[in-house]
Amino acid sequence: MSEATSTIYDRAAGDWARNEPVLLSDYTARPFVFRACEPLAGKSVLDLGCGEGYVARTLAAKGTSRILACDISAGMVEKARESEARAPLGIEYMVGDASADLEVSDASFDLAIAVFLFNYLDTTQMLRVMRTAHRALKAGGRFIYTVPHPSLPFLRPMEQPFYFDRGSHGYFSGRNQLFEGRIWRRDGVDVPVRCVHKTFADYFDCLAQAGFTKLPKVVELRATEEHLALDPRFFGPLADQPLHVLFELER
């Protein structure tokens, strides 16, 4: 039986903790999330699957009025609360399963985000999270989430700086199957990641079932020319390969 995701991240929480870009996806994904979330001044934010709070802290520094952030890993939330205690930003952290019924008020947030949460959930669990986001958002509020690119496990070899082990599964036969993986920091430390594989159609179908009726903006993310120039050794193996996908849509 696979080890619980919360257990894995409780153990690895220290390797995820950071206040500046360290992980590969801190360069190739999260800056695009931050940009998509603007404008943030005075906005209320629901951070689903917040990890150790790196994203929440970055958004809070841009003038949000409130951030409620949750994660299933008590170890990650502990790290987030330690950062909040050292440098208070007014972020409220809670240990909770985003795919269960979270106690959040209806129509109370301007923005809901899920940064690399859905790769830990199957389609049924993902649908529950999307319904929570839809319920929690005000009319006109936005939902932004990122996931590993559905093609990544089938294109990348099992080597640094990022991979998922698809085993014998194919793109369609691997739906809702758990692929274990690793992602590297630029200092050479690797941390565990997981991908419960989904097709592009799964993401669109679940959004519709959750009540979202407007088409999302979809951005395929990769190592850019700027990344390759910054650190050719680290980013070079990823040149011209799809890494992540960003979805942005309105309530």
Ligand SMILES: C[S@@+](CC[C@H](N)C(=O)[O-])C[C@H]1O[C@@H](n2cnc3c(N)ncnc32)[C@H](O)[C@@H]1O
Second form
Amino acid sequence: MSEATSTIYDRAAGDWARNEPVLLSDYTARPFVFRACEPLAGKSVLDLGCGEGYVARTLAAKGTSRILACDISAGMVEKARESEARAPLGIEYMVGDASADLEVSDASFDLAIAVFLFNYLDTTQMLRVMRTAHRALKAGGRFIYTVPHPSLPFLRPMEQPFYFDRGSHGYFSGRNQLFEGRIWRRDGVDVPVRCVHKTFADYFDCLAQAGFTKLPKVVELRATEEHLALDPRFFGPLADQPLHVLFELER
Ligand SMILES: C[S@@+](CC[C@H](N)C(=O)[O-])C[C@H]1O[C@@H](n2cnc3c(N)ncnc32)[C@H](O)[C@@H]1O
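With the form predicted alone in hand, show me what the form predicted together with the named molecule looks like.
Every chain and every other molecule in the complex is listed next, the one we just looked at coming first.
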């Protein structure tokens, strides 16, 4: 049986803790999330699968009024709380399963985010999180999330700086199957990541079932020309490949 996600993250929490871009996806995904989340001044934010708080801290620095952040790994939340104790930003952290019934009030947040959470969940669990996000958002509030690109495990070799091992699974036969992977930091350290594979249509089907009725904005994220110029050795193997997808929805 595969190890629990919380155990993996409890163990890797020290390698995730950061206050500046370190991991590949700190360059190729999170800056695009930060931009999509603007404007943030005075906004309330629910961060689902917050990890050690890198994203929450970055958003809080832009003037949010409240951030409630939740993660299933006690080790990651401990790191987040250590950081909050060192440099308080008023972020509330809780240990919890975002796919279970979370204690969040209805219609109370301007923005809900889930940055690389859904790759740890199957479609049933993802639907539960999407329902929570929909319920927690005010009318007109936004839901922003990123996931690994569904094609990535089928396009990339099992090499640095990012891969998932799809084994013998195909794009459709691999639905809801767990692919283990690794993602690298620019300093050469690699950390474990997981992808419970979903097709592109799964995201749209679950969003509709969760109550989101407006078309999402969808951005397929990649290593840009700027990334390739910044560090050709690190980003070069990813040129012209789809890496992540950013979804932006309005309630
Ligand atoms: C790739 S990390 C991303 C963390 C953070 N969002 C970021 O971008 O830095 C995924 C996080 O999801 C958390 N996670 C996985 N399953 C979860 C669940 N059911 N409920 C809450 N958090 C979960 C993991 O513990 C891990 O911290």
